[in-house]
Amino acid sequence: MVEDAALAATVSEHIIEQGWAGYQPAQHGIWRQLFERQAKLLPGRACEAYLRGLDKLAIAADGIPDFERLSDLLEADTGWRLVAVPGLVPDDVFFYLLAKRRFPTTNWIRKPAQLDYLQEPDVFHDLFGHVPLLTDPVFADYLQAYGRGGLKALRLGALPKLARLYWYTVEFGLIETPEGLRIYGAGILSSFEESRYCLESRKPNRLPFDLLRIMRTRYRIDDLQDVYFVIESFEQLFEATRPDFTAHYRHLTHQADIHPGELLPGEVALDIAA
């Protein structure tokens, strides 16, 4: 309980006020400008949950929206509401966070440099690409379950692992739906070019989920994916993902790591024509 009430002191002190107020008529324009191109592009693309939550909480190009309204919103739905950082957070505060489900949201906006690639991300990365999925009652409580299970792999020194999870699902995640293969992860939806690229590049490895193989394979954060991993429902992911991950990692401790663009033997990639 101590460590617990330290932490929550150490997370207040990461959590700001978005200043709303404070957005210039430049910054809206950048978000317009995102958002109009991410809007044309995504549909016959994202995943249907992704757009469903996009139209319910109205996030829409007139500017960058208020974290007040969207919290109001979001809570009614599925419990979660957003708070503000003023950038990347570390570990523990990050995944205390998401099990008290609060998700941590930029509250800065990228320079028009900056349209095309963003190494860290901004307040359209975590507002467009990862919010409107929090509707989804069965994501919103994967994501919660993912904090908790941070907490526990910093305990056992088990965070690159479990990091990998984070990626290759929250982040670059797709799902096969009966209309074909669908973007659900933040870091795509949020990118132009990876929206296309990741559903009709022939370079890249998309492979069943096996929750073992992503935790063994590591990820490039200054380039486009060499491997996407697909599941079939969040039904799936979150079933995979429930059970306690102590076995995973002790087993894990003795097996290579596994290079993005690298396939195993027997594994065969998805086909994107079929």
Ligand code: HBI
Contents of the next structure:
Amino acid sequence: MVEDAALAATVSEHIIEQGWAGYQPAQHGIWRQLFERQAKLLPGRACEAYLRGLDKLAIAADGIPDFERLSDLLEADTGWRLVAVPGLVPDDVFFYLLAKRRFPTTNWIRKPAQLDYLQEPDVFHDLFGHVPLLTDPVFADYLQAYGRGGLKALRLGALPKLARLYWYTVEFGLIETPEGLRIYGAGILSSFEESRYCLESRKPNRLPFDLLRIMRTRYRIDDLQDVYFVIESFEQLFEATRPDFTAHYRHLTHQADIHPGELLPGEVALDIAA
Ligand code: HBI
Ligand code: FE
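Please give the corresponding structure for the form predicted in complex with the ligand, as opposed to the form predicted alone shown earlier.
Every chain and every other molecule in the complex is listed next, the one we just looked at coming first.
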């Protein structure tokens, strides 16, 4: 495909070297601080597949991982590799990379004053938050399918709807397990405050995963979430998003958006154990 070749050329302009040898000791120190804080919090809060992934990839406190070393481990496992990017990349580039099982990973780390709050992704969010779950075979396939769906949504002018699916699953998703509610969303896993709030606060609503409901729900990027959607399994997520979305997008043009904090008539938020 001609367009595909043009896109491939654009993609290569957004990929950079990680520059691992150039990190300063203080930058590895920020990683260590963030890692240790989350590592204490996440057992019993993060889903098992995520915790296993951290272990499998030997992502640890000692410093910012080398993307090449990590990619070799990950590729042997589920075929994904990391590519370094300087920050947010254009939507088409982002989706193209996901569709090729390449995870765009920001190479810089936040400053000491930004330990708790950062609107843009940095290497701690991208790597600590997203990469461990790429060792789960079903989640790994889901993210690739999302990339393919993203390229299609761009052609159909439906990106805002599809972006909500990413937000409420890959970034802020919760999963129900026999042991209780657990986190799988990277935006939560990389956040000290939200990893407790999302499970323990009575304030946000927790609703069962519903694809069309999610695609109607606006989200906020500047604060803790007002609503979380809970999946039963990664298989459920993968299967629910497998069909072509064209008819969904058409249907959604006639549906009003839903405010993040709003409950629709008849909706009941899940109860959390006190
Ligand atoms: N770029 N590096 C990076 N990381 C993202 O999460 C990202 C992006 N570009 C676009 C984008 N996300 C959005 O299109 C998705 O959140 C839907
Ligand atoms: Fe992210």
